[in-house]
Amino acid sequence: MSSNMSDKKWDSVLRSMDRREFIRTSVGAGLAMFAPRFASAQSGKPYKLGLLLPVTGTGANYADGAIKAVMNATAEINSRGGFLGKHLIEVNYRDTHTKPDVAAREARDVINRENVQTVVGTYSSACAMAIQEIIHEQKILHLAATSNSSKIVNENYTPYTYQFCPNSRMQSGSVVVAVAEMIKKNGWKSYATIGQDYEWGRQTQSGFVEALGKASSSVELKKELWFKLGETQFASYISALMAAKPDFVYGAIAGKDNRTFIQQAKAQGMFKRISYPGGLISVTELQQQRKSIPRGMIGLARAPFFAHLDQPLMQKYIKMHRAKHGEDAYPTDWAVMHYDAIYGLEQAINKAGSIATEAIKTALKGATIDTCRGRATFRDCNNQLNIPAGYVGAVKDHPDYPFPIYDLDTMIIVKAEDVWVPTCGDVQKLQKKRA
């Protein structure tokens, strides 16, 4: 079942969209197709894009910005006639519920029923890996804009998946760069970790522990805690962390769980007793917790707009986003990465001169593209984009924004090449053989 919306109607949805509104207008129908209404006689066949993101489940608070980014970018491209000036984009949306089995079912259905040529999504790494098997089997392009387990481009590699975000190994490594300096400066001897018990959480934590062991071999991991996705009561976990008395805690937590954990840890006084460096504090957390998030906390972001204000594409996107959603609205990390994915796809299509999947895949291979984060190149052996691996900084108020950002004078931006799997030979040893 599908529902068509004109650009004007969708514009109004975007301006006022919250989680409930989006569920009412699209998810209730199971599938929403947002199609342009201004096709001309000269237009070629439409380009069908599948968008798989959660508006339910733990990733829902990140998906809001991602959905807006995809719809804003495709609307702008369609205002120019679509891809190659003649292929208008149709966006077919599905809710993954942040569940791998649902993501796999919806991916297969949207490919077979709607004949989409590219799938964008899925937020959850477990969901991304679940759809990769289908992607490879059906030979459909997959743009992993925020799903960032390193397994997506290494152990589970398929030539049809391109990763536009720093993978979990890169992300963990970027935190280690900063934390290793703090260990040396503060004389820290021990730490504990807490993480979401699923693919991304496990990969991120293990990547951090492995990299920190090499960078600061004398520091001891005293305790590891894991919790299920969607946890709402963290009191026992926080008490266990404080009872362990580590010098610092590393958290591999994202989504709504991250917001809940930070709020409850602050209420229990954990941050006054134990340092908490390198936990995920993206623009979403900075905006949603602008009054309560502790100033001075050292956080990690994936694609913060304020780190790349000198980039032309970032300037263009901020202007577009604020025009659509209000003067105080700035794009989240998740929005930036999805915006880059859509324009990366357009650049590959322009290079190929075709919307044929194999031609686009060939054009993307090893390609250098313009992004909001600057010029970046896909690694030839696994299709990982070499955008910054992570942004580590202290939360600080800024007069130009209605929410805190990172201290721009001390923020560390870590290069991809400094922390990813060192050589393509090493990468290829990890990759499974596919037909």
The other form holds:
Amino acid sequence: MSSNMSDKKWDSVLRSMDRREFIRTSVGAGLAMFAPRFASAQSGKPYKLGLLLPVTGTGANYADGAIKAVMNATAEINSRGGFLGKHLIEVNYRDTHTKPDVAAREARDVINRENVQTVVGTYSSACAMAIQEIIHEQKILHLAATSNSSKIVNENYTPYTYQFCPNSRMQSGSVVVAVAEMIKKNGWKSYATIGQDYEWGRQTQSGFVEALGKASSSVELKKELWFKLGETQFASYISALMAAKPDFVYGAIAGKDNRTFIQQAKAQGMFKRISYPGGLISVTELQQQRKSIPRGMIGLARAPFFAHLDQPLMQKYIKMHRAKHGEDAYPTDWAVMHYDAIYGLEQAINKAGSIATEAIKTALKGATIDTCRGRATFRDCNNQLNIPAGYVGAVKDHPDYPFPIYDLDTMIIVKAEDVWVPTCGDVQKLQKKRA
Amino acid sequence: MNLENSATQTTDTRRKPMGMLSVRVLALLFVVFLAAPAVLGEFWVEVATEILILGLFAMSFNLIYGYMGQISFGHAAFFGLGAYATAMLFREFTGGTEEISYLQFFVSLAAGIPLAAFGALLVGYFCIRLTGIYFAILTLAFGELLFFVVFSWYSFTGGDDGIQRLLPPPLFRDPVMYYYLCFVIVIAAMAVMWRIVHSPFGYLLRAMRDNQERTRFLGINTRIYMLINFVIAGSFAGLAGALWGPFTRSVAPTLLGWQESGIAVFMTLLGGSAFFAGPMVGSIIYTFLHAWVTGFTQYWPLTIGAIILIIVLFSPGGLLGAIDAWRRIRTRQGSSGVADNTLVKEEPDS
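Based on the form predicted on its own presented above, generate the structure block for the form predicted together with its partner chain.
What follows is the whole complex; the chain from before opens it.
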């Protein structure tokens, strides 16, 4: 494939990934949802899955890929007869609106009305923690594949939640590893931070500041800026950052806000004067801002497909994704993590030989599973999967893709064990007792 | 001046007193709600609990809108304050262990009322100086201010995380038992509200609603009465919020946001703001529809938007307004057009 693919062609790829596609996929999934009701008497009872993700609110930008991944993965498993070859999967989707009270209500809805056995989601960490209260009480499995506050597996831990993405502490730790190298190399003395004023943003920023303080004690934090989710005017924030004259800026920004911030900071010339390493630049940003994103910018990704092209499951997923959504379509980080969650669940069910929740929970405990990001093991004390904590690299055009990716020669992949809470004893000190 | 007559002689259909209809509707709802858990499954019992709590919230809003004639877009701030007061006491009592005694549980619930009342007193002090759109905008501004304080004050409120682990004591973890707890509290709150709106104070509110200037000329300090009503409405909203936290096991700042205030407005419009029972009827329609519609489509906002549009265009008095209009037509037909005044005299003010 050529890197100078026409805009028209690329636009058609993007169009294939918009909400219309989602609606079509939803209809397909809806049909799939009813299919088990007409299945032969020989097949087992259907396995009901609750999918809680936002198609409205700030998280909608990422959830689209995640929803597709779940639909594609479940359709593929259903084509083999479902879990254990006999339990067809029914997906019950609800929009959380990126609001915790709505997320809690919808979790209750899918559990009590649809009788789902596992809840997958959601985007916002605050929503995930609201869901945790419901799933713990109802003893329902919860697969967190995007929401990544470290509180989900530490302070708010429940044995029913399994975390498939690097948590905020791991993520900020991985940036610290990369930034500490740059500080040494460039002789940087000061920095500033800007973050979304909510749980994930706060956690990520504080994790970064704390870890950087240990890794490079000489560097000074000059300014901290916070903005409300959904901000559209960053001019004053960018001016304040430039006025502070730090050597670099660290951004704890995700979703649509990230796209807006990068565009406005570029327009105001911030990236020409101040380095911006470690801001979230996932495959979503690389695709959506393929023309405007500054080349050479150092970004952070959670599960970029291009880092694991050697993994059989990733190869299978990319093939499936391109077959469904077009030759030039590649899965986003969010899609990869959700795909892993569904196949992780399948592997646990195969191991348990049963779809009973307690059996699956036991099978997942400390389990090693195959993922798109390689073989990974759930940490015994908090169910955090030890997939890479972060991918830090420079944005660079690549001849094989119609959008830039990271420079594969210099990209740093940080191991989970290097940056997560060091020991299980430390983890248990953070965890609070549940009824 | 006879305020009761003044109120009953208004020609605006949205303002007409409909006490008897409310009484009949409330009696019917009492029986239905009392028996509901016997026929409903767990999910629908939870929906019914939501109806009761949000119905109380909407009724508290209607004290300001339907009785005082001012619209508040920041009423959820008091709902949220009540929820947070309960949640924070929960957190103190349990120490994060999820174990709470019955006494501590009821103390936590009760704490929602004074905090919300205090918040309403502060906000109301400024808002009652204005009326109409200015009153509405100021309530919205204060609501957003309180939302932002709760959202940003991480060390105290938990920021956008909210507060989790609001597990009630063992008996009330059962959805049916929690439902009946809410039922008893909401019925008691409605009885107090009924007494308030049918007291001289309640009629004074209607007088202010219909003509504030004239009321002032009578020598009545309207600001004081508006403030008292604002605080009362905030207290009931706080009580509803207090019940909400343990119901969903968590609270979040979105409970104080303008969108939550919008829910109370929607419910009141759906049921009928001129009726005491209107907001509760609106809560039934809104919450039931929400539960039903989201079961098969993600386009809930589109659905409720269309319903509100229809209500506003074709039945501005809400569902109870439509029923009442139908009853009036039937009565008029049955008594050769002399029944209109008779009806008004027969029915005490709502």
